[in-house]
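What follows is a single chain, given as structure tokens, in the form predicted alone.
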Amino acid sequence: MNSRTTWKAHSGHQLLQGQTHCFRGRTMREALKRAEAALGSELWVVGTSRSNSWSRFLNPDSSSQWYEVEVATPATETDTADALTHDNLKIVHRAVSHLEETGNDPLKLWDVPSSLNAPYQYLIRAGVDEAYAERIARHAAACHNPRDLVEDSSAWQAMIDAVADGVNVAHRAPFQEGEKRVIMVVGPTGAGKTTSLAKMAAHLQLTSEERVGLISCDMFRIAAVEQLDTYARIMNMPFAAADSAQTVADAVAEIDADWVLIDTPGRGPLDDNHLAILSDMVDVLNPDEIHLVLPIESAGRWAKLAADKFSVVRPDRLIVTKIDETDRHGGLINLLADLKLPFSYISTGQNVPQDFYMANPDQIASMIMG
């Protein structure tokens, strides 16, 4: 989908003489420098335009972008006051490249239709990162007629469904009869995996006919193998405990269960010993999913540095937990753009297993903007 927008510059460019000439470039500059390579200095800036091809909103890299400046010669005479001068014109030229180099051009949302502005600041206010509510203003302007955006209800709407399309989930393929599903769940220490994994399991049971069988590799945190435990036999579900690689492998082996899920321990993104037990454990076992789990409020820096770490066990998808400890989730739009994992599942406290949810674009769009 392109997006395309035009502005001029100036009511003068009436009076401009001969034809208007149009050069692009990749930048705003770029496009200004063509023009004078190709006409000489003395030019009038008529009008200028950017044209975007869009993919998804969170992706930058996918788009391509154009500036283009319509010139034209200025007039030799002039009978109106409200003609720019050409040394205006320079003045202007300047500002413009200042502001587009320094990267604080206060009119980088200027092909925006003004009534998405209120939706766009309110995802700020969230904790959206400025960039990506940019990305999903710009998205939602180009999925729409200006004209239609006119209504307050309108505008949030499509910043809604703007969000929305952003969001990717993951997706599980159907069951096979006979299958033997293995699911892990890893991340730093607090993030809430043996919670997030108690909780999917009785999303499993509750959404399906297969059985579902419960392994715990955590002998580290005191309690979590009897926290595990208590919640498999609550659920009557076949529970077994775990300490490296091969004895996981043989407790997948011997679990009765077409759904097998494995709490593993928390440590430190900085744990590069843990790291490698975990990929160990991760290459003998091969799992179906392997669910990286980390809290809303971890989104930024942290979450980035976690996510680097934890690559080595090849996550494929995420959980995001404590929802229900902020009430800024723009964080999730975060983790989404920075991370590049899809969503699996969004706990939102600790009751099993209400407060746990596959992920659906609609209804986290619906959150982050309230």
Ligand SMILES: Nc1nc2c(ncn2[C@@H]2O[C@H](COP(=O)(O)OP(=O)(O)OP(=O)(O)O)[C@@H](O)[C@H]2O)c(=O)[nH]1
The other form holds:
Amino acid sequence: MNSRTTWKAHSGHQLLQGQTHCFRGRTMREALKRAEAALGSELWVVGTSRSNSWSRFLNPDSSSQWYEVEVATPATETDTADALTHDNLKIVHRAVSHLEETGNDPLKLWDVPSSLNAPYQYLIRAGVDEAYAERIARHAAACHNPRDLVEDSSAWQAMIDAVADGVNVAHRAPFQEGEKRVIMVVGPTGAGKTTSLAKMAAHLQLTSEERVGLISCDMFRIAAVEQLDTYARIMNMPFAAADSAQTVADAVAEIDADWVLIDTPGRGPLDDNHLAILSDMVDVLNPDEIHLVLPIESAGRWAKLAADKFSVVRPDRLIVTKIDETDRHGGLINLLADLKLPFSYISTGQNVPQDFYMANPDQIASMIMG
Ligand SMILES: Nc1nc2c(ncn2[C@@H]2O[C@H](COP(=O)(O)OP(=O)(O)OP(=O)(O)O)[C@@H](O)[C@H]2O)c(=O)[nH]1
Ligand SMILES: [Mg+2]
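Switching conditions: you have the form predicted alone, so give me the form predicted together with the ligand.
The complete assembly is shown below, putting the previous chain first.
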């Protein structure tokens, strides 16, 4: 039975001769000595392994073990030329194609336990940016003794834990008697702001004693006011509509509610005029929470642009919507790392109020890791 504990001392940038050679010994020193005697002292150790002698199957008490070292010599110019004229070219070509297909370099993680490689690759396939996946794998390695990561199942669990460790969630201070808590949602067109606000209102109504009220300041579209008004009537909540910083502030003061949830119109992140109006509103209202709403599929350049533009309204948390529209949830990590905003809620469908969860690091990690 082989218990292979390979490590690669070879940097991956150094040219090697086409072939590697294996040498065995009763100890690792003996195996290395044999390699040196045969090939000289300038050797690259490509891998090492320890194996029990086959005779152990006949005599389980036997303690005989073999150490094996796999070495290669650095290439000379002639060697390289020779190697490239042979079948090795095909091998190199195949390896390069594989790296291009998977889009990542296995040698990058040569110094972490090899059992972390499969969950690392999985993270990349799930859409996690390669640089973030590498950081997660290194965090998993740093948190464990390599001996505890030999089993694949432990390595996967370590990776799930490492993902969860990096998931930052927003906290909500307990409600104080007599206060009026103002929550606002902002974000680009169609991101899921109104639906998320209605879901959040339902959750607050179900989980707290206080009264919840809704305000729409999307007066540009009659349908938008009606959309939120309909939710307010279904949930029996007070509702108001207003359109300027001052009229919204007046509506907040007048509405008979402890939690006041404010919906804002959707506009593209390049609409500076709209952002200026929102920014005035934020200055006057000074909301307790401002949730930026973005769909998971926006992760990447577009989300960074949106977050950058919406930063003038100072969002302090992120609602990620439309999680149900993709089977690659790695975008959650990219959003978190790129935008540096903690998650508040996750929206997983169109049903109000069901498809909506307070962000939880363990659940998010399990979602990403399948
Ligand atoms: N599949 C899916 N659809 C969602 C989710 N959240 C919202 N939607 C849908 O996305 C569409 C837009 O949702 P809205 O809540 O109206 O989005 P909005 O950001 O308020 O849109 P504007 O006010 O026009 O900017 C609706 O059809 C919603 O049902 C979600 O988590 N999953
Ligand atoms: Mg809306």
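We call the rigid core whatever largest set of C-alpha positions still superposes within 1.5 Å between the two forms. Only a predicted model underlies this, so the values are computations on that prediction, with no experimental measurement involved. Numbering follows the first chain given and starts at 1.
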Taking the rigid core as reference, does the Cα of Gly25 move 2 Å or more between the two forms? yes
